[in-house]
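Have a look below at one chain only, the form predicted alone, in structure tokens format.
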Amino acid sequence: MSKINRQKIVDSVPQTGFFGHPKGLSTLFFTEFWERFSYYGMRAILVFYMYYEVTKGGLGIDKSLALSIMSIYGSLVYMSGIIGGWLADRIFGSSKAVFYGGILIMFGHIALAIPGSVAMFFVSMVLIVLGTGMLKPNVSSAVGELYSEKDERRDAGFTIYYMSINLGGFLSPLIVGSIANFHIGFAIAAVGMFFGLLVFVLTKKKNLGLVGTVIANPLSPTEKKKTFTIFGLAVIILAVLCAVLIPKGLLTFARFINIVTFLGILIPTIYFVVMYRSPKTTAVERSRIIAYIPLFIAAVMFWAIQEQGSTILASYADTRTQLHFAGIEIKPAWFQSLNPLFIIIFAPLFAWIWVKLGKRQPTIPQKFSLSLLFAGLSFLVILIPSYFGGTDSLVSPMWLVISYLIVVFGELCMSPVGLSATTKLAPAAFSAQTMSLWFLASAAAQALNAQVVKFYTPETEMTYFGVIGGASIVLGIILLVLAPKIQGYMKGIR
């Protein structure tokens, strides 16, 4: 996208109208709010839907397998962002990508709302994975197009936009999780995405102007024909392989999970190798890539713990937690509102702390090490009630609240800092790809979780939380010791 086009895009957007920000921010804010409402509402009850017995409205899938599938689901959602970004950059622009993605997500939730069908469950997975991959990264990039490169409102605009994610994530588990019928809950998620599409379609022309309409690097007619041919053949080959291998028992749940785990590790590895060996990468940039590798590994470790909020901790809330507390009947899905709630409360505090410390604040590697220490501590906290009361008795919900709170402290040391570090350390020729790489840390983490969660049982509970929590703390200490060395490889970036 040329600078002329970028300025034309900015000029086409009403520059006031939403808390002093471009009017288009309101369109993207509410589109993202409703998309996150639908996604987190669905996610809050999905694992229960998988492993609850058919008589209770579930699918009756083995709990260990359900936890693995849930992790793979999250991994594929992050991986699909690469596809969504490519489609927007090369074929139809981010505005259409958002619209098409929303349609796929809505139909995915509708598929889940159809009772008792394992086949429809997997259809919904495909639709939601592809839809989220198209919508999520392109809404974020559209926010950036609202502002000129020198507009000082940009960071504040992204902060407002970030609040939409957490507001949607906070409200939806409380609402959807309160519904006794799984399919009505999924239908509410579908309605949420419908509202997001409605907001986007009705306000984009007036509020967004040319945002999302310019294709950054369009395919030539020859490239387009070749791409569509390859894509069509790939779909046909995959369909044939599934039709042959699944009935013969050669492509099972377990093997599919293993394939995704392998891809979750392989894809980011390829990214690092290609960027490091590229002739477009300078010597200074290669040094920064070396510095980025331990940060990426730390991010994988952190997200491996944080993302278990929707798998292991969800199961823990359902089966190990006293849900009658202070005269209130607590729904297990409600606990998943804690993460976004704590982020809304504490994000301004952490931002103030970093500004107050100024040059005395911890370096990027030191902040990453803090995040690992917090993550490990959040798992070790769960050991306390098990140690004193055993693994057979129900525990106070306050232990889960404390665990979620501690891991949020780690997230606030990791997530915004990681995004900033990625933009600073990225080679100039791979700036967009490096941002994709950052999100692949979450994909890799959940791909690994698909294997790790298999080891969780009531009998192994203390070992499970202790080993993973302890490993995170050990890795955090190692990173803290290596922080000065990593800082040196960052070549002036702090």
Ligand code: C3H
The other form holds:
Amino acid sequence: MSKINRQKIVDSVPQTGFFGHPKGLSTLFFTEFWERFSYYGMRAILVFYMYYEVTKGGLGIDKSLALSIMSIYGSLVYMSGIIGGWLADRIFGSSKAVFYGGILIMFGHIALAIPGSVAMFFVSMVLIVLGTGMLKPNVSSAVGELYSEKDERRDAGFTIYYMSINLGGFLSPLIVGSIANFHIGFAIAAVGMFFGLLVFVLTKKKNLGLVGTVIANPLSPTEKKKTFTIFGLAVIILAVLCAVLIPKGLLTFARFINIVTFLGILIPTIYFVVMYRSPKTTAVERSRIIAYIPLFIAAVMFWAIQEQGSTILASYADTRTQLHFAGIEIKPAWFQSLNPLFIIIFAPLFAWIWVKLGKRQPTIPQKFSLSLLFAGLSFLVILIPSYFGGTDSLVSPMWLVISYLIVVFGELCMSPVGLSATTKLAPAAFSAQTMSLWFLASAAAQALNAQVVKFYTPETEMTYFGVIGGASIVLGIILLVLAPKIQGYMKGIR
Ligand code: C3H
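Based on the form predicted alone presented above, generate the structure block for the form predicted in complex with this ligand.
Whole complex next, starting from this chain.
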């Protein structure tokens, strides 16, 4: 997008009206709040819906398979952001992408709300994966469009926006998780997305001005024709392959999970190779790409542990934790609210610490290393009750609370730093795709989790948490040792 276009967009937005920020931030805040409310509300009960027996209202899927499906689901949601970003950049602009994405998501939740079968579950999964891929990266980039390049409120704007994500992620597991019937829970998620769409449609004209309406790099009519032909052919080939391979038993759940894991690793690798070898990438930028690789690997390790909060730890909450505590009956889904609650409480503290430390604050690689140490500790701490009480008796919910708290310290060293590091380290010719690259770390992490979670059973619990937690700590230490070297490769970026 040209500089003139950028300024024109900024000028079309009322520059105050939401906590001293552009008014458009309120539209994006509430749209994302409701989208995350629906997504995380759904995810808080989905794992239980999959593995609970049919008599208890579930689908009766094998637990280990259910945990893998949760992971590939999460991975695909982040991978599809590449398609969503592309559609916005080249065909209809981010505003329309957000709207269409929201519609797909709402129908995805409606599909789950209808008591049905495993088939309905997969229809919903496709709708939500595509819808979120269209909505999420485009709402995030719209936040960036609200501010001029020199506007100092930009970082604070992103922090407010991060709060909307976590406010949605905090409230919905409490509400959706308290409903005894899964389908009513999913219906609440659908209503949430409906409110998000309503906010977006009713306020965008007044608050967002031209934001999201400019197509950054539109396809020419010939390119459009070619793209639609390729896309149509790809859909037909995929449909035929599924129609042939599924009945013959050649495309099973397990194989599909393996394919997604493979893609989760392949796609970011291709991104790196293409960026590194591109003639548009300068020597300094090549050095920064080298620096970004260990940071990306660290991010994959971190998100692999953090995301197990909604799979392995959710199952741990359901089957290994005392759910009657201090006279209250705790719903297992409520534990999903802990991470966002701690983020809301501690994000301002971390922001304050970094400002206070100023130039003495840890470097980007050091912060990434810290986040791995915290992530590792969050798994090791769960070994304590098993070590002293064995894996047969139920443990106090406090252990999970402590684990979720520790991982949040890591998240606050990684998540806000990661996005800004990505934008700073990316070669100029690829700057538009940096948001997708960062989300791909999450996609790769969950693609790997789809394989890793298969090793979790109550019997293997201690080895499972010990090995993964230990691996994260070892990687964190290696990163700490390499930090000065990585910093050198970053060529002046801090
Ligand atoms: O969703 C995002 O864009 C980024 N994720 C976050 O901000 C997380 N802190 C959300 S917490 C979690 C993924 C969902 C909570 O309902 C739970 C992790 C255990």
